[in-house]
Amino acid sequence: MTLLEQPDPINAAERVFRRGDDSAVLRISEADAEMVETVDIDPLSDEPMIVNMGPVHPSTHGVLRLVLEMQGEQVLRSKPVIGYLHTGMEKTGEQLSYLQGGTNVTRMDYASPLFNELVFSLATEELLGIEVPPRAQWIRTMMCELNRISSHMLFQATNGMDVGAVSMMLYGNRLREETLRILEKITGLRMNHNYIRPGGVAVDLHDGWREDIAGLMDLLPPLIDEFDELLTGQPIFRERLQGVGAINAEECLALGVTGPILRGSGYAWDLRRDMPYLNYDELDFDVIVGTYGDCFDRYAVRLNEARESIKIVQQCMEKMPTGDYRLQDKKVTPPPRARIDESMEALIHHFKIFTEGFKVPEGEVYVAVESPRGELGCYMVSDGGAHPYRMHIRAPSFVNLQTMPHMMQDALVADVVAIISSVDPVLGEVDR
């Protein structure tokens, strides 16, 4: 457990703002004067504001709309009004067949698609009753630790911009290309891979793998130092964030909250180190927790997640394994296309399989992984066919916004988006 340290945080409470006196006089032109000479304005009114803030504002994060009750600059109260990007996806994937899921579970988070396909995989191979070989798990977990330092420096990016800073934008979208470059070389894609799939990865990794990524593992850390002396010192950027949006850990744990959220209020739960999945009880990490649970301590857990992250794929390139990449199994998974050309049965079993699909034993399972944002969890019912009876998806985002009308409560409107994005949401799964 790594513990972040930090100055005392600013008491939002204690701060002291110039509203003008009780009144002011508003002159009107001559022509008016027979109306009226003057008109009152009581500028501290006690009358309530109700102000509406997206679906379209851009630093919601994406179609999130706000409904702020306001007190002059204050926020007396807020709710998180969701559901402008409803997709359907949990009722399409009723529809699909498990090998065609990931298609679709893919484009939820689309910050970290990875990590939404392999909560499908694992739920359906548990079903299953399968192992995955151990060159795909470490695939996976190398990948999704590459995808999480991708969605990091989006956050870095966008938390920049949203409170002023805006090289971060340029900063951190240069270090996220220069991630996206080898997920794309790995994958065929940018994002929306599909490549995690029942049965183990869709292609097993290119000629060169470890140079590229070996690489890219000597430029993030110096890229990811330059984030500290940008921002982590400046004053004008603590002053921003330090104090502000405070939650604590018994009101996350109350809400469900999970990830850097929960983290940053000072508890240490983290399910690749909890609840072990893939092959990360076999790896060497910290847990990075911060202490006040103000928009710096989220901001500053994720900064050295991403660090963590590079320490996880560096030990993933050592332990990687020889052997397959997928299960070599005629039930879940298709020949290697090169003999589809040479036989007739691999042909038919290569048509059969992406047009039936597999079927799946009855039963039900949840199986839960450490996305970027939280918890992420899949809920899933077999009937014995080829298509999930029922999908559910545990979205850490959507959790997550129930923790804004708590952090915004008392706050100011400057401070609202400097909350929306220290709880980084993608409304794709929110909405999903």
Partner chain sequence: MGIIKDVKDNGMGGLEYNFLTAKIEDLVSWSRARSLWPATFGLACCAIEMMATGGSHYDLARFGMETFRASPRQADVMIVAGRVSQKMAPALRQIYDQMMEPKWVISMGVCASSGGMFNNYALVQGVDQIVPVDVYAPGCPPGPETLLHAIVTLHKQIETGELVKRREATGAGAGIVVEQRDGQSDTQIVLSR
The other form holds:
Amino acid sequence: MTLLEQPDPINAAERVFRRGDDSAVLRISEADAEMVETVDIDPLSDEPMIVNMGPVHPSTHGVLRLVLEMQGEQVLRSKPVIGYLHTGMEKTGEQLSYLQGGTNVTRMDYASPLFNELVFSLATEELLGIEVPPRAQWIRTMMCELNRISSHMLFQATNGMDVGAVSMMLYGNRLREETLRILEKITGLRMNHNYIRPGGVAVDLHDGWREDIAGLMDLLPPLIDEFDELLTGQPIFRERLQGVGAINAEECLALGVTGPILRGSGYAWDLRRDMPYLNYDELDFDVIVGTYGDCFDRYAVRLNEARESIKIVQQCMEKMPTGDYRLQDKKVTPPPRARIDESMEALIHHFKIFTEGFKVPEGEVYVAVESPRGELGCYMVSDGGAHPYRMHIRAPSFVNLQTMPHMMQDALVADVVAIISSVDPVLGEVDR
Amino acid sequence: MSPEPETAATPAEPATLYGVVISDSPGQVVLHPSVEQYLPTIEAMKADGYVSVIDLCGVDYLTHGGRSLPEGVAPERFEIVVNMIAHTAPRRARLRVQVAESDPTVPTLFDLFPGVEAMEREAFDMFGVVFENHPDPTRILMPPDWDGHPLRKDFGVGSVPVQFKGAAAPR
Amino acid sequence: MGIIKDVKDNGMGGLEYNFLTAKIEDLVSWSRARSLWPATFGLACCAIEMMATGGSHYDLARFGMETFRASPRQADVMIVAGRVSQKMAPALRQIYDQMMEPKWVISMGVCASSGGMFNNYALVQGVDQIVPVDVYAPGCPPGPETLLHAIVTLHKQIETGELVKRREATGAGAGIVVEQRDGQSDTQIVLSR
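Having seen the form predicted on its own, can you show the form predicted in complex with the partner chain?
Below is the entire complex, every chain and molecule, led by the chain shown above.
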């Protein structure tokens, strides 16, 4: 298989604008797609056939359902059908106070929960007009990068398994476990940490965190190099990914796609560098870009981003200041645990802040961070009460999913699996 | 970060951009086009370097009618909020379109930014705002035969009372 | 073969004429417990922990369960890992119906067990409204230790036959609740009904 030629720049994004039958998107309703299963089809005929893949399928990363129009082994048009994990989190978010909201949003993108908490907290702080202490900022930066590593390692595990390198499941999970062990030590939970909260972080780093993280940072690079050796040069792996599911930068921009998919197509856009938040403007790291925008480039971008994250974590360790790990503002932060035992006022304060929450001035705000999957945004409207009036999460996977039909057009059915895997959707975030 | 307003803001004249009333929000400019101005504004912004529609969502202001809006913008029940991004001289802009409850229809942005397809379907599914000329105007998250639009404020949370121990087994 | 003078000298060859007696019921349940193949029903966060359980740190293969079957026809136990939405519920029931008897269900995590923190319009409040659940594993998400404990509990119950009797009597699953586990302490098993 040869690499795809660079597209004509003038009409580079033309195919994503198509509406009719020539579009790559199969725009039939879900009910119709279910009906076609009952129609008798002559197995020997050349007629295109509609195949439902999912929602329960080992390589659809959870509960994604794809309706594929197939001609033999070739995909003509396709449509991702989502909603099988719709949890009503945006509705639930309106019932919870700003302090409770973190527990809700952290369960959206369960491969990188800290980013969800971060964007929720940033939006709340923006509305409150408060500035968190520097140490909290640095802890947040460092924890997010640790989380980015674990998320990208999970991608390596599932991507490897989906294209037939089954042992990657074990290798990737091993590396992820090492990262999770540190996250658990700091936050108390393996996943869904609820660690980053409005006003700072939940607890300070434990004694000896430097040794723990330094140990992890020594452990990771050789393991990532091992992945590189195992996969990058492996002819079967390359054959499965190279030239498959190509998409160019113009199409990505038209579709609103962000993250490794956009960068894989050779377009250097990373919110951490271009619209810095937290402390990213003080950190030195590279934005990884691909060339052809195919599955292999997306794999390589993620692998190298994990290496960049290691660099960032090391810089964070060097620059970690002393000070408060959360804002000492009685309005938004609960009293320290020790004071509750001795002070009646602290107990009342603690009770009030966790039952009623704090009021946030009226207004609306949109903030965005660069999650492992792309731009993760939070649009929050406050009516001046203790609960968000509307909490909307701009989920990167939700938007990125729209590239699938265009990537899959004219691909073989075996490539479909590679393409789903390279988009790396987290369905919890897609459906919310 | 945001581009300079075309007319200087004076107390009498509200500030405008692309002929649309604007207000300020942390880090970005907020435009308040009417439904008629919506499509031309986005077109002008696309020509002006806004490369992507990053986000599109709905808001139901049923129980929060008295929100602060710049002068000349009449509040309606629904709002469609569009977030756009420009990569050269990185900046963001947000559009808040007031959509009346009596006629919840806005034109689709599909022909300018095809990436809104899923987001508009979500806004339709959750709020019942119809996007005219949308290529696939169906529900996206809820089952196709679902009744109602869950994120509307008059749609209940749908929680069931929690029963604790001692409750009879369901089967 | 010839005549064997001493059984001890013969080693494993003795299997050809040695025998042991057991109730057929015990043999069947013993073999069932040791060849449980789970059907993949990964839905949300818990699915990631289920994958981690299959990974080398926790090594589900020790219990003969590392073969996650994508086809429900080849699976014996369904691990419902994650929140079940209204849209997913019919598909879940269909998968369950396609599984061969005897079959068991582990409800992994609070979302699958009771809806968890998401008490709203979108979620089924407990997967036991759709399929009979045998073991409930709590936690959000349950750590791999808790899932392993739930699996071992299920094995024990299958071996003793306790579970089959209960289902015949009530038509529902056994409703065994295991306590959340941190990998350190012994935990108690509570029969809920």
